[in-house]
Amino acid sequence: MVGLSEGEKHFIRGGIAQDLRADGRRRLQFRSVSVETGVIPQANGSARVRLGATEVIASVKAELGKPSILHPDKGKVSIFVDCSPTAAPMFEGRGSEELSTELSVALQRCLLGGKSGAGAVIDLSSLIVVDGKVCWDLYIDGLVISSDGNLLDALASAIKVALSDTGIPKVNVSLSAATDEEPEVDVSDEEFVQFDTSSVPVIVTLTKVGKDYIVDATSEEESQMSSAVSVSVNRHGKICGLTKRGGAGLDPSVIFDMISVAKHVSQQFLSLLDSEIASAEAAE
């Protein structure tokens, strides 16, 4: 919890009301973004994203597995988040576990359509090797290194960048005449297929402070919020998921307006992220 004096709280709320935040940004302006790819050599893909003073890492590990009975033509994706105890004082003890669970569930809801993956915006059919028998399982791990607000958006951005850095090994399959036998697979060490991230969205969280809402809130700004709505939007402007936190209720008309703003802002953020990804890949 961020400890602020009454004067500091009034300064933050007053600045947002006047569209001039404490760090000089407008209400719908993001902090500076920086991206690094390939930060974990052992992973199939990885990325570090800094959003102001918030810093996170995402890694993707691909392993061969068996499709579920309910979805024999799709691979599987799991998302787990861990918060380093040194990232913020509130992460010490059980606070870290609770936030890690909250972030993992929110990311699963916005990127996978829930634990089942039924509404996934990640193309799970591209992960199938042999229908009903062999698929790729993607294990996505997020790590919060430094926290200064807007963790969900930062983690979703890092996951998108890490997936763009992910190479799935090519697999040669030998099928036997007996259909009930397990196929033999040969995984290439040299040939990889780049993971398609064209449909993977970003998450834009609109944080309501007073009568106004802002994007990319800092920890101090989040301490003054009444509620927040996180919207996942892809580059085609499609709403892929939505989650809300905070105890205060929101009028449906306000939620619709926040979604509309999120759609508009997301395209600006996607362009910024694309530019950073291109720069990171050029630097490798």
Given for the second form:
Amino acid sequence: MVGLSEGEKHFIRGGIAQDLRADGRRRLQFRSVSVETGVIPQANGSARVRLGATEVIASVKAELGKPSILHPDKGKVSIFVDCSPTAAPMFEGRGSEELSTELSVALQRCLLGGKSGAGAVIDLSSLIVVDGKVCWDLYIDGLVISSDGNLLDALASAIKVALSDTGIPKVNVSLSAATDEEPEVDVSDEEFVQFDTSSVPVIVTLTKVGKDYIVDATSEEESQMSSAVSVSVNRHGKICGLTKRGGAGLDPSVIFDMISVAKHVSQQFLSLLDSEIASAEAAE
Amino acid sequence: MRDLQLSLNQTQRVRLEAALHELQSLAPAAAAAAAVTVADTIPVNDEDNILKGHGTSDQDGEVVATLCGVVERVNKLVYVRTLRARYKPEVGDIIVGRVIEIAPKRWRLEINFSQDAVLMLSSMSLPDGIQRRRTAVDELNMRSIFEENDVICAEVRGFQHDGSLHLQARSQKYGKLERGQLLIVPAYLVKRRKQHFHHLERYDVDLILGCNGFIWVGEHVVVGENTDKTEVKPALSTEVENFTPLETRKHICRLANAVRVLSALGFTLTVELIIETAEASVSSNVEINAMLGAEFYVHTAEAEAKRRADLLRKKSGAR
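Switch from the form predicted on its own to the form predicted together with its partner chain and print that structure.
So here's everything in the complex, that chain up top.
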């Protein structure tokens, strides 16, 4: 990432303080969002989201696997994020490991719920095919193609759209299998089951610069942040996850304020995403 | 500069295509004839004596282009010049660059060229303004003049024998640029003109069009002001009063967005065009942020097509 001179940093801080950022946005305004579904035909579901110059792709692949012994009635979901070197030269080789892990963990916390699967956005019991024997494993992968700040929000919205685009093939289990043997499953090519993604939350990151917070920071603005709080809110206004980054300490009242601002902003973002999902579905 | 990603609806797409088509038809025919793409044959008169330069190759006795660009002929040399090439400096160009390293007695700047440009300490006027020999103390205090990541405006002094680029910043109008934003556009969009420094009085904004594609839009700084270089960095409370006033900031943002839209459309950047685009956004009551949206993008393309058509009509009418 290119460095910024003191004068430019001063200009950015001044813009945020005066509610007029470098590209003319207000503090709580998102950049223009563009959403595309079905970008990876081999995956069960995929989406590409562009948030200004930040571009990410999310894909969902479903494979048949064995459920864990502790939870024989639940399927498995895993989320991984990878940063492509096309986004920034420092992402080549292992340079992106730290960032990718941080993003993956944050997304897992928001979307996957607890260890037993409680509170996950996808009902894990719906992924089971044969109790204790066969279940669907969902692999959700995020790829960062272009990085201009606010990767977490972009990835979360890409995953939400990719899940709405996902079709799990219908499985017919042959009933004649004995209890010990592996049952025969017939994966249908024609029929698909869609997920209901209306309860999938979206993440809004509030970046604190000086005394004010901004939404959807560009990478230049992120370089000026003292701390950032990412709040994951679902349609019902419930908080599904909370992450704080940055070394500066925050007063608890500030955190409460940021959470309420994030709730407010997320409702608009959610309705925007839902309308984009609907128009993408209609276009198909 | 990353391109604007725009989702145009059907009507906007149609309008944009119509505008771009009109611009294409208005372009002089001679320019279109010289443009080549990969594998086009380049017409040459005297096959034997010509020198085949960059971007050409000999295929079956014919000269074939290997790049997309414009054919240039200089005496017996024929070559293809690409449009989106890196900036090609010439002596006397005004450029804007960013300091990436401080080396003994010089600063290294990044200017979107194949190498880093060098600004020697002796080519830079000292803060106290006296003309004297640079001493070792001056060399130790280089960081007080320019630090890493500072944005500097300078002029190309010349090339050294090893090919590196040397700059000079002796005049008062060159030097560190603060209180504004730097935009990066493809270098071919900025043509060489008589003036690259523009002080827009109406907005109280400085607009510097660097020939290397770095464009500075910032608050107006009075040339020759003797700023106290030894002052301590201001505390947070005083910094707040020090911010750019909101009105000026609005103008800066509008001009910056105008530059972004014009560079995304691929139009040559001139001061008049930038100001006109910014004014058009004000008169159509477009929000500063919405200037980066699809509607203003299409509107600007149409306005430019209309402007060029009018210009052509005036020229042919005057004849």
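In this text, all values refer to a predicted model and were calculated from it rather than measured experimentally. Throughout, rigid core stands for the largest set of C-alpha atoms superposing within 1.5 Å between the two forms. Positions refer to the first chain, counted from 1.
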Worksheet item: Taking the rigid core as the frame, does I145 move its C-alpha by 2 Å or more between these two forms?
Response: no
